[in-house]
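In structure tokens, one chain follows: the form predicted on its own.
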Amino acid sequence: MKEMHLTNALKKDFPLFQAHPELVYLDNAATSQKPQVVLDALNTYYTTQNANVHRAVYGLAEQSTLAYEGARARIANHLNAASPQELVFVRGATEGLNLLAWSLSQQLLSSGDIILVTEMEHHANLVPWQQAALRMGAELVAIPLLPDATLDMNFLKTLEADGRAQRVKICAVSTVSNAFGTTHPLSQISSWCKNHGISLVVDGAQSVPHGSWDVQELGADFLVFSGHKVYGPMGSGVVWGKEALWDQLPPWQTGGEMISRVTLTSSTWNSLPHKFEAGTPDVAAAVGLAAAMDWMVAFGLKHIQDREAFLSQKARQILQEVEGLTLIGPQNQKHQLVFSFTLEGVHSHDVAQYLDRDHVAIRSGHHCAQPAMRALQLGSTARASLALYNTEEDLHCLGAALQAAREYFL
């Protein structure tokens, strides 16, 4: 009971919910609802500071640079980050992506390397690999799927056995699977790259949510995620990478503030992170994003992985317990907070509606992630993704709205 006071009362954080009493949103692999304290953020930025940042030596322009700095400090502090330079911020995990695949690529590939992937991965860590492979004449090469959509990682082996394994230059992994709720096996991929030389990259889109934000024990080179799932504005994110990393590559988009020196025939490129943010950034945005995890420090991290531990082991007792459903994925995983699932004879699309009615969201289709997807066999699937603010009574909605969608198709 005490367990669900405190989520109950959670929930009065978060203005959405008072918007819309009756929902019960389960959809928070896509995005996150926004507690008041990351709205006050925004406006307050926007109604007391807001003004161009770097540029300018008045007063106001100031308090907007020191927001937006300071807003890069703590994340990093937040992070473990060796030093504020090495974070770079970006609209989202897409474009962070899309700038290392831009700039990795560059500094990196020739004609015959290989880009290393995994089948399970989100288009936004998968499209951007195969566009710079297709660029530099280089070969990406995934991981394939088990059945049980984990990854089979004797694969790593095979590239050793037949030669391929030294021509892998850039390896780009997600920590969970958004389809699934797959945690993959990291340290092993860390491990390996590093006895390869090989540069790693980490989408960490559904893993920093739920409070994993240690880049000196991630064993990555780059780690990428997205504000918006981790209760902060949509338009927010960041890229970490190691300084000495960030500072060999080429800035992948190019105009004003990411410039030292310009003439009419050459450029010269300014400081990190400088470099990689050209033009006018979403200032609001990155306050927003710190507001957001300063709240989930307050909150308390250990606390998040222990009620979402709770709420994951009844979110499958309860799945299980639904006539017809089957569960697609790791069957063992302790610690999952996506469930991806079929309803015998229900189209995935007419589940998702069904239980629109009775005001559950959850997301219907492929997520995005076309070719894992495909090695399974399956068209689409629904799927429930929690947050901190879930509550058991929205796992036994859940549940309840799945039976009676069962019984309303068949």
Second form
Amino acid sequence: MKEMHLTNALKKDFPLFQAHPELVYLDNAATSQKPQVVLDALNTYYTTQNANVHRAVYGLAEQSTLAYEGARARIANHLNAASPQELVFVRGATEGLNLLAWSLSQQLLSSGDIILVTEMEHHANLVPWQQAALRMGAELVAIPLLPDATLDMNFLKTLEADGRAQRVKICAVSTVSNAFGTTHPLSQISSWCKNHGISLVVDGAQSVPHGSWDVQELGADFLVFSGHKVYGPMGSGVVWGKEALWDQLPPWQTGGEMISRVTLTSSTWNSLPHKFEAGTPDVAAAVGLAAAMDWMVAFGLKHIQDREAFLSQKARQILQEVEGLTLIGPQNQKHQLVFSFTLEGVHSHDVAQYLDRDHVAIRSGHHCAQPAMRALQLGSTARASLALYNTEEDLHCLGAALQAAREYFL
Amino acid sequence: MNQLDDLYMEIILDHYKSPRNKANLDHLGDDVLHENPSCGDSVKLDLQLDGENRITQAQFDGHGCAISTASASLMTERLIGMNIAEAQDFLQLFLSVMRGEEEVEKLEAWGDLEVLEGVRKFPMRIKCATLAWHALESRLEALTS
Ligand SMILES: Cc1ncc(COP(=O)(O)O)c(C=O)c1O
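Swap state to the form predicted in complex with its partner chain from the form predicted on its own:
Once more the chain from above appears, this time first in line as the rest of the complex follows.
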């Protein structure tokens, strides 16, 4: 009861829920709503600090630069990065993964090498690698899915047995599947990569929003995430990488800001992290993201995790009680915030449309993970995904609306 | 409730639950498969013509929501008996109505098809309603080229 009171109060921090008091927002895996403090940070930046960064000498430009670099330092601190230089700001996970797919493959791949992904990746962590492989004459290999939407980890043994493990140079995996909510065995993948000298890129789009931040514990070489799923603004995102690795990589985009010396025929590159930030950055987005992460810290990461674990358990319980509902994915994962399901006899689009009438917002379709859907022979699923501000009441609304949807279409 | 019932008219739900002219079209290759990339729904369409280019049989296969299934079902019912030129006019008229360029009354002559009018109030679902029609478009193009 105390907890419920707490989270109901939490929604008051989010102006969108004031504008739509009836809304039961369960599409948090797609994007989260933004607390007032984040909107205030954007407003303060644009109303009192706006100027281009890094170039001009006047006071306002200095303030803007301080705001931008300050945001980088705060986020670096939250992520437990060795230094702010290890963080490159990008537009979101998609841009970050494109950057890495370009620069890492340029640096590490020769013809015949392998990029290892999983069959469960978001298209953003699949297509850039697939295209990099095509460009470099390399091969894309995917760890397959098992019927319960977990990874077939025995596949790594197969790669060792048939000698392909030696050819893997890059491995790119997500922490949590946005399609099915599966948490992948990252520490196992990480040690396997270490043993085989493979660079590991982690797509944290679905775990960073829930407070899994520590890059020292991650066991990866690079981490990518989108700020807009972490209560931050659209257009914000981060790539973290180890400095020694960043240093070796060629830049992705080129232009202003990322250079050191330019002649008509050649250029040298700026120091980290600027080498990877060509052009005018979205300063406000960076400032907003730092404010969002500060806000989470003020709330307490442990508290967030406890609260979400409670919601996760409730959600599973409520969904399991809906007649004709089949949950896709692991059946006993404790901390699961993405629930993918089918409702017997009702197409997921019709489920989502019906729920919209009851102001319950969920997703339907293939969730940008077509290979994974194909592997499980699913055309589409409905997906409810949770965030910190959701309440037990939200979940009861979901359950009741699903029950009613089934009756409507049957 | 009203708006939702405008979308899911009784006739639509009826065609969804018991689609007409739905058949297994596995023998047709994936090159005739039409997909809605935003949701993963797909449809295949098969037309049989007589010696005078009249459609004698129209069948569809695929995975879809109530709207796309009912639309395909209603479409195939109407196609039977049309010649290719008539089918092309019919297709263009339907797509114009869905785009809001033509009055829905124009569909009256085609009976139940009018029930798809409600979809126009749900812009995100227009792609569902037109999926089978885009399959028809490419079938007709193939037949005339
Ligand atoms: C696991 C995962 N990776 C990558 C992305 C891409 O994020 P964005 O669209 O913000 O670039 C998403 C977004 O849905 C995601 O869930």
